[in-house]
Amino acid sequence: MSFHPKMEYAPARFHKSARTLPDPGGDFTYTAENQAKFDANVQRYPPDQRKSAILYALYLAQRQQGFLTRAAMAHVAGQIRCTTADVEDVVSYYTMFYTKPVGTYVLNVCRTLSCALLGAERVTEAISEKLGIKVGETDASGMFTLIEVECLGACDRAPVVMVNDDWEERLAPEQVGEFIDHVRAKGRAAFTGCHLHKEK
């Protein structure tokens, strides 16, 4: 007799990893200029602490080609000195790298308390219904991503999108289509900015 539960073992009750590598993608290398600014860059640290670059390191990579692929982290790992697996874990957790193409514009919604109370959610509502895509879809002509991200830490001036390194606070559901409508004719100069920034 037996108190352990009886355990089936038929293939299908195995547990499989969802896990879906990125895409292999060409040979990359860094361009002459990227090289040259990880390598200034990287002296910032001691050299048992090159690790410490990583981030600005998978930056360059991304800024290079619009997004990273297997060889572009190949890359990065072989710049900082770790394997393969270590950089694909850094990618893997932030919301800022991105493993397939997407638009010129990446739209991020903030959703955290403080955006969540004036109206977030439905910013990216609007956004879904001007453009006709869902969170994490690119628009038909490939100018904008949709992402919803956690709190990028301007509270007081929410609702907040970032787009790609530049910013739009306190932007109304009401506003979203016009906000669009200017990004597509203005480009970078349609963002509002970070106030903290005007004001230095």
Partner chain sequence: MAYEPVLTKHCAARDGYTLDFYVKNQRGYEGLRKALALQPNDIIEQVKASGLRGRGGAGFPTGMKWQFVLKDTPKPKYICCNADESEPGTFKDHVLMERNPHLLIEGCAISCYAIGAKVAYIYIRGEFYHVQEVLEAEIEKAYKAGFLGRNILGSGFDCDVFVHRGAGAYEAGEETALIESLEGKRAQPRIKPPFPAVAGLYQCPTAVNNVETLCNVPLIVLNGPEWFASLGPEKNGGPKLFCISGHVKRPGVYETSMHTTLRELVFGEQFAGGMIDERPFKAIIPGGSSVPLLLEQDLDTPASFDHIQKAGSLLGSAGLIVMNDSVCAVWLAMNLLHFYRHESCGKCTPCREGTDWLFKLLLRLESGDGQPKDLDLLFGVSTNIVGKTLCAFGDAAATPVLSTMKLFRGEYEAHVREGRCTLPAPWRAAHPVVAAHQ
Given for the second form:
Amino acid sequence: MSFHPKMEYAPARFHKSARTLPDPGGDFTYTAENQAKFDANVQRYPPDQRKSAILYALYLAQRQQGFLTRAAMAHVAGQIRCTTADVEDVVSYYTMFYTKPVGTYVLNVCRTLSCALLGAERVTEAISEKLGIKVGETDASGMFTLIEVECLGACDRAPVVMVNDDWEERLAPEQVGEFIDHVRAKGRAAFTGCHLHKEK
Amino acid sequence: MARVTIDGRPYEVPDGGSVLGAVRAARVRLPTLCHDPRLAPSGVCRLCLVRIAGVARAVTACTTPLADGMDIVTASPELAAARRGILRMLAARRRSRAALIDESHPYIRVDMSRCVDCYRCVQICDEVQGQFVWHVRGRGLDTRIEPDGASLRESACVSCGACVDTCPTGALEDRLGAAHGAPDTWTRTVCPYCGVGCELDAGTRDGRLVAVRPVIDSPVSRGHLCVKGRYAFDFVAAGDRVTEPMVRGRGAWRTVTWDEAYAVVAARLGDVIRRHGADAAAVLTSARATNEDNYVAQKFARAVLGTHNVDCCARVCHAPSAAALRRVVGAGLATGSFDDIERAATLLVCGANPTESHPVVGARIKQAARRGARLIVIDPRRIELAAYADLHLAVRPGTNVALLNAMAHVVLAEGLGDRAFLAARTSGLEEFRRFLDAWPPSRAAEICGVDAASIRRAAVLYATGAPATSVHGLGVTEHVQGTDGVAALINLALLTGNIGRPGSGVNPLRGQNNVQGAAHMGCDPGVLAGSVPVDQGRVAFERQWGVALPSAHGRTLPQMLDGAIDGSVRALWIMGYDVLLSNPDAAATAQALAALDVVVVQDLFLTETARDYASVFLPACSSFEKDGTFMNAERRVQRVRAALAPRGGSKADWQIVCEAARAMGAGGFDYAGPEAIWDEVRALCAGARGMTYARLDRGGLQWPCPSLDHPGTATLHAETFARGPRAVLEPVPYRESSQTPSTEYPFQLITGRTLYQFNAGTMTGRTRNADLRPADLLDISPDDAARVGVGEGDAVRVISRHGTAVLGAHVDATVAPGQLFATFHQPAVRLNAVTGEGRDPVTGTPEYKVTAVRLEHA
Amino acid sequence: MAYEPVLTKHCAARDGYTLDFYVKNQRGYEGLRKALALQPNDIIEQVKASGLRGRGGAGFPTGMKWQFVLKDTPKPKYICCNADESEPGTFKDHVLMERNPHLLIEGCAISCYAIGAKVAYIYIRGEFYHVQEVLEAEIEKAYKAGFLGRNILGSGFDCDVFVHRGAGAYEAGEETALIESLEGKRAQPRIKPPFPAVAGLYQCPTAVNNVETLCNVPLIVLNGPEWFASLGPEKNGGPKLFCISGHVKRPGVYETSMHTTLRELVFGEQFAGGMIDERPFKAIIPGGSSVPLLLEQDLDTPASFDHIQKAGSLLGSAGLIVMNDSVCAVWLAMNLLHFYRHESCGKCTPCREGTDWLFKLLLRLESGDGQPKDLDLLFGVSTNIVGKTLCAFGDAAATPVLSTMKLFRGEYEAHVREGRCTLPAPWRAAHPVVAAHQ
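Now that the form predicted on its own has been shown, please provide the structure of the form predicted together with its partner chain.
The next block holds the full complex; its first chain is the one shown before.
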């Protein structure tokens, strides 16, 4: 509907943007437990600096849902009191946030120099062959996602693979198959490769 | 000044800036991609790398503070290689990356394959407009710039075009004019829209206006514009522009020559005056016409027709501001300047929605608040600025006076007034105090719907945060207590010493680009040019014009229409004003117009008024096609320059009036051009004396500017008030509007402007702004929408005691329950059928801002 | 003279990380008690006198950094502990936080007192979650014991220490980018000036210090600046942690003085114990991936800031990456440029575009498609990055290329000449995965 009968412009028919948008996702709100955690964490920062808690807020959302949807980002934006677009900026910058579904276990293989010198490339290769997936993909069972990451700061324990938040250290290419089978069978109980675990 | 060496040569450059500033001042070439003087230096493109003696690393000139004695090298094989390397890499990546292409916006084309990641668009959207549309996503090579929504059209974009203006590569481009090629001529002029008065550069090619760009060094807009100034200029070439004079005979329009038209006008006006007297004729002028146009129009009324029946559309907007300011401090003008926004520690925005109605000022207020200035917003709606405010008082429509009185009460009760200022520069304090004793916040709270604690806090914020400036809009003036509302604001400023010093003041945000000028040029029945009351100026004007001025009082616009109905007014000359669409109580307006014997309309388009009621139509040219001056809301007189030749047979308003006057046998209307008219204004008005066209061509000057070496006046009333040494604190009793909700009419309707449309839509309705905001909408709170069963987009009938209008509903949480908001831009809706006959008794300004209505499904 | 560790002496003890153990065996929190009896400025003077240099990489004197922190301001001040240990080859802060967290906590508290701050944020990289859990639990205990919180040890001094988890960004280790990240933004560096000491976190005066740096503070207060300075060569005093990784028998974190030579660190029995399988030594990166390589002939250089610099490299973060003769120099540069390209924040042009160019050129050479002119281009792009970016990242990224080209030019030329990698090592994959965006 135009204002004047003699409007010289036809109704606009423009192309859609080529921008890729995050998965909208279903409704998202923190569980009561996560809300309490967030409320406690945000106290660490001055009252007018709630945005400082954004990484923490995103971790909570990611842990609750596995990955970050737009609905989750909008929820985080509400918590932080910023816009969803601001949250998207942050999510897109950091490597530890996922905007697509990932497997139950995300295998982050360190590929940087010290690990590479001790066979990290072959670890990736072995996982890839074992699961039949390429880097960045999730296997058919939905259990494993393979990701290559840069230096994890565990160079003395090379080659190292971070599985979710846990470290598997000195994981030789030859042990990969067995490790994956163990995780399949026993879940988290199979994570025995961290030095902290060994010390217990 | 700093002494520096650049590439081996000594230079003296202004100190305090950056190395880049020094290099540019020395006129040494140094390339940049990410630099823009409007933005904080970011140093990201790395093209302006220089070597400075004693500094180990090469540094970016834009981010390095200048120091006296610096030895700067801008050109060397190393630096040249670095620059070449950067450009080579930027050029190469176009091939290597998939990029966002977004054609969703009617004015802005996005092709990020041309982007060089200088982030200027991101910065300008944040730092100048404050809209935060552009976002940087990803990192490293995957860095991409995206709008905050799915597309630019669906984003928070307000279409100001600042990002396009700053983009160095064409990744962001204007769509308008693209088909006609780049402009070959740029003409600096003033925006044809609101009273902010932004300067702009109009770009033309082959006699066509193809682009508008902001002016970086404009003191008003500081390199910024809004969607209207920047993009809504296509009305100039609209297909239905009337370019030949027309006379209506037996209901049908007939195109005539100018001479025929003038003859008809002369004959018919002469006839009316002969039969009914000079006061049966009246002239309405336009706040979007130049000072020169308005000056000759009022001269025509007074000297040719012989009546003070001359008024302009200031009557329906800011006449109360002028009246109250004239009464209390002696000059009906803003007391301060827009620069006070940046100087103020506290900003009070009252009854105005600057981010939509005065967007460039709105952006400046937003940025001031972001930088830490206190911001208090008094407005029934939760307007955009409320989100940036320390305090938002959602006052019930029509109760400003009660609220402001209570704030004044707090200031006095808590001893927060400026004692020295009160003692030296005001009188009537004791009586005022006694009056205010009866206005504790608790009393106002009940009337205004704002809790007493917030009223108190607002008063404390305002009184303790000196300097404090207030800006107000039609939310203060368009009430039955319009003049009182402004007076109450002035009282608050007087109590706290916030008049006459930088960063303070009471500043009306004028609605149209020359509201201030039109009224100031004497298009007001009570005053002559220079805002001199008729009786004071009579001698001087009679001497200058060589005629005797009429003795009878003139009529204001509403009185003219009243006169039309009772038969005492028979002829109306309307310059650039769609009376039918703009005036309240459209049924009564139509009745008045229909009763007139002669209606002469001078406009660009066949407006609703002209279409239905004009007897003669005189085609005028737009402000892009003529010379002259506008006076903006901060009293700054700026040059309007012709960028185009008049379209077809159209003529400048001043020219039409002068030629008609001559056709009627009058002398004193043979001006060589606008400058000659302005020189006559200068001769009559002391405040304009120093503003020659020669000076104005170098930049605008703020009234008053009494001599050729006077710099203009940024702050009025610094030492003494225009009316004398003391301003009187006058009690302003509160009166309730008759438009209070009742069981029959349970809602209060507020009318106003939106960002994309302008008043009667005569101009914006003929641009692609109509795509961005296609229709008038009725904003209704979610609670009310649910209660009365109205959904988004439903057609709703709004019914008042005066009439009805049908428009689409928009459920909007910024509107308070019990209130409705609608725009009045669309002829088909004719919202002013609904608004009523309430008027401010001092000025006759209609009560647009509150009408009791009920809703029905349409 | 045998060196007695002071930072990591009890790291092997099973309960070495606990508060009780710390108080009993490391004179835990005595430094804090002593510090609170002094004037803040006295502590800054002591740290200056000790000659403590930042352990994060730049080696800037810590006392001076603190002295620059703006004093006359009503704004709060902050300590930001940089625990974003991300420099390839570096893993020392990890050990300190995991095995001796109270030393860091005490260091944070004393540093806050010294500069007039009331809050320290420990910015820990997201990948160190298991360390963070230990650290946060111990911070909790320190609060309970009255070493943190309100009115610490009855002194009237309040101090909070909070852990802030990053989320995967090497650039967050740059001090201004760390501050941005802590503010909830993208970890991109700011232009300087203003420096963090004037306008850092939340635009307030801020000192950003590395974990190891702050861990030295309680020791200086407790044992005196002279003791600290006497531990190492002139201007390189104090204990130092060295991270040794790569082709060595016993990779790990070793604490010693900066008198110790690189040869001792690589081959010494009490340190890394020599090369795996006794294969010949080829090169060492002595300070994390961002510093130039050193060769066999440089191994007798003491591992101090100044000596290593004299030898043509930098001690940086003391991350020693040792490589045997199976390592191809072109592959080495390519591996690191993959890292830098992935981690470039994208803010300034030479780094964002240049790291990609370098990686692609190296990939081309390594896969045998390189042209002779690629070598000049590689060199040219690198020199256009060094010293010309917004932060030090660009220098770091170009260094592996410039250093390997300088030392192993022959290998580059062989790649071009033979159209293949001349040193395909057995530990490399047959078909290496080349990830994301090419």
